[in-house]
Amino acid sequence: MPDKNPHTEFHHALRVNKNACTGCTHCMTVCQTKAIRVRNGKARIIANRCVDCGECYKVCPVSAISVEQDDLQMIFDYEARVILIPSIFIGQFSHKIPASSIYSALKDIGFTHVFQVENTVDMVLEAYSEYRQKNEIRPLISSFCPAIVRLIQVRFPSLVDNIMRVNPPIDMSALYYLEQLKASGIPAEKTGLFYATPCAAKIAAIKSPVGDTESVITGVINMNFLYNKIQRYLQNTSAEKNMPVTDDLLNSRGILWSLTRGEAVHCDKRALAVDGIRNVTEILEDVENDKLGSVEFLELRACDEGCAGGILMTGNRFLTVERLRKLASEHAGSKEDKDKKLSDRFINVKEHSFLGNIEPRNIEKLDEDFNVAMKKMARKRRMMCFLPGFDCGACGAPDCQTLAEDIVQGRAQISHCVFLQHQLVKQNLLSHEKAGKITEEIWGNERLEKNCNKIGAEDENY
């Protein structure tokens, strides 16, 4: 596929509900790309910095951050309604519930076909092998987690060339199954491919893919929403109905793929598997500073325990991992497991396995003009001479370094620092009235008024 225009804005799945947001700064302080500011008492997400990792979603105490999703009713616009499910979706359900019951529930909801995303894992492994042979740069970094790909683009642009330009299983499976249905006589325009996603980053990646012009996936369904619908169905239905069309081709390799070490275990040289976006950030800093040593492959996942820890997962991630490892063990013990793989008769694997260019989007670049950027850097360092370095967040930015950057970029003023405000008022360089207005611009008109309904106050539950 031709390369995507590198200047196109990222699509983002995370949204802030300003009516619910209290401007508590929890989201701002956990963001690894400093993508959140507080203005007028509300959190704001800076689009070109956000990687949709979902850390803000997890820590928001008032559920003011939400994840967009496509309307389930849109599936009925298509004759063939395919639900692409990752193995972790099945892993959320009790081991007492057979997969056939889950498939029946999916048909009752309206899907005509079910395809396991990890059915194409062996195709991906073949592409990995070919990519390693043709590219000498090390360490190679998995392209599986879209939040990590974007993190590298915006915060570690010098490592963009380390990303393996190999389509992850979701894209390979969507391409494969679409062609399979076309071969069976169902035209592409009558086929809807819908992915049950465990996270916001995959929604964003499907809406604006990295390295490609567009995804063949029609829509994205929130996995939490789908899980709850199926649970209600299972509670109210005893007899199984006819199942939708399914391909029972999942093997032990596919079952474990989205969990931590699901990819790294297949590398025959030194490989590291790191989960949790804070841990990933530390590792990428080590790679950037050449401190990691001779590592061949890095499997990096934004969520703890890999996709089992996705923000749209309902089930306990540790129980999900346990169930999937048990299921994989059962599959591995069968004679058919090694031979259980898709043929490539529906797609040309070499043609569809590889991504186009992945462009760096350096958020730390102060200006496109090098001379202007150097002047801004000098001014930023000068600002830091005055800022206290407390990193308290009272200015509406996550730390003093970020405030200094916002100042030189014209997005903030040095008087936004409450400590310098105090000094400026004492020196008669700033009036009390002006200082009050600056505080209101950041925290809103009513933020400092008495409010006994806030979290932890005496009337919290009223």
Given for the second form:
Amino acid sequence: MPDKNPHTEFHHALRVNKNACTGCTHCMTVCQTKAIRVRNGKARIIANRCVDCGECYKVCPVSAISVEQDDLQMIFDYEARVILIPSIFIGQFSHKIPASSIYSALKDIGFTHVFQVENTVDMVLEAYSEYRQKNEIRPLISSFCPAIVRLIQVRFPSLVDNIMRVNPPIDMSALYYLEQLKASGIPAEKTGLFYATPCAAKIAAIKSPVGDTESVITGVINMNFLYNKIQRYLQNTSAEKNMPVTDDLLNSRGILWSLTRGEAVHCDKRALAVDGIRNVTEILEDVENDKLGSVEFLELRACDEGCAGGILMTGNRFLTVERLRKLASEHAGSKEDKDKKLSDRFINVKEHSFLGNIEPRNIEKLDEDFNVAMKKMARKRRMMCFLPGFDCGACGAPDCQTLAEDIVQGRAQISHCVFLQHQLVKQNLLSHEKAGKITEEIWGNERLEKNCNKIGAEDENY
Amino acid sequence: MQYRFKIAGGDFSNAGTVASSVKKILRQLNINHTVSKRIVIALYEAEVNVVAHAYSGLVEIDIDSEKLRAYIADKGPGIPDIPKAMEEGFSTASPQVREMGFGAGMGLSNMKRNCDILNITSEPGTGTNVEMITYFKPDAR
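May I ask for the structure of the form predicted together with the partner chain now, the form predicted alone having been displayed?
Complete assembly follows, chain above in first position.
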């Protein structure tokens, strides 16, 4: 494998399928980091701006955005084939389907071990309180949601120091199980650790992690893919064949961790839990203005309802939350639920609790050099006096300001604006042919031809 | 480079828009985030002061290669005793304003802490003028 520097190259799990994309601009306008442009009639993702939040995936009307995953066959390269499942994985199935059926289905697919991701949350909580004691900066921001960590890096560079450098449960659990298998005689090189992911951001974080770490996770399998396989298995197998699940049950903290408030409830001081990337952007603006006062901890998640709202989840997210809350309340209060899990066991991976440095990557800067940035800024402001300012997106950029920025950075021209283009043609500063060509460069040459295959047209589903 | 903003007195829901706009400008100019954080906090306090106490205000931002100068002029009651107003905890804000989480009497001292030069002049009954200068390089003063 070629050397890859995780700090300069960013792995993205979101892909645009060029054959399916119609260049409709839905994804472009919804993107919180303005990472999408339309060129040649297709959406294009700008790698250093994308935070893998998946908003584009949610909004795409033709399902042209996909999430890459590792080939399932890859698991058979390993003797111990571990699937790490988060609690929401079980939560998306009806309560009539016992965990044992799901475990059996996963074994039928080819996995030898099924482990739950949130078994290490008590270890993570210990790391949280240690981190809180050692660091004065407030509010502390959870590092749990990788899309949020990246959002802060690119859009809120001044808040990078507020991110807690604590490894999330998935990494701690992967390390823990690797050690546990080693102790039972299976060497690390024969162990394949696979993570069932609810979202694209987790994939990106595993493939190019932040904070000077390298993930021990071997591969990632998308949850929707596994969901379909399990449903198919359940349809064709009788319940009697299922193996009982004996150990590895999560405590209530683990069950609820990835849902909204799952982390914030454990903070004894003021803590806010915010979900949905737009809400998170709003709260981060307030943090930057020092507007929140004495808030100690911020749990921020890109998806509505936390991981239950992940883009690779199949079930209805509100039902998933309801089932998990019910399950957690059945556990809560019991003696074994109050006891800390794993943290005092013989395998100690606590030393891996903390992350290294997380660098800001300001994507909004017009130039490294201040004087050049000032000149570009002046030019951009002048440009805005001419651009219409109603953000139609017809230039292939999400709004007029972004077009102005693309122009000063040499990535677009003023004639990309359909309104200014019209003016230029009228004043004989641009020929009709050239104007037509510019439009084709952005929208492709078949864009304005009759096509009954689009949504709402005669042959919509054909 | 110059920027101008208007502030409406009493409009708490929009308090902070100037600070947010300036923050965005500083990000585009690649200003060190520790410096930009100070500027934004000081400016936000100044903005809230106008909203809480004055009828209307104007903000002028001047950016050159070494510093940002903010000039905030408001029409309002003015400040009769500036040294007193600079004391931490001193506030003339009404109980209603305090209820909204503003008016704790930390504004002016917070502004002073977060800029390099602070000049306040005021004519009671007419208004207040605030000038704040922050250097981009911490040792450029």
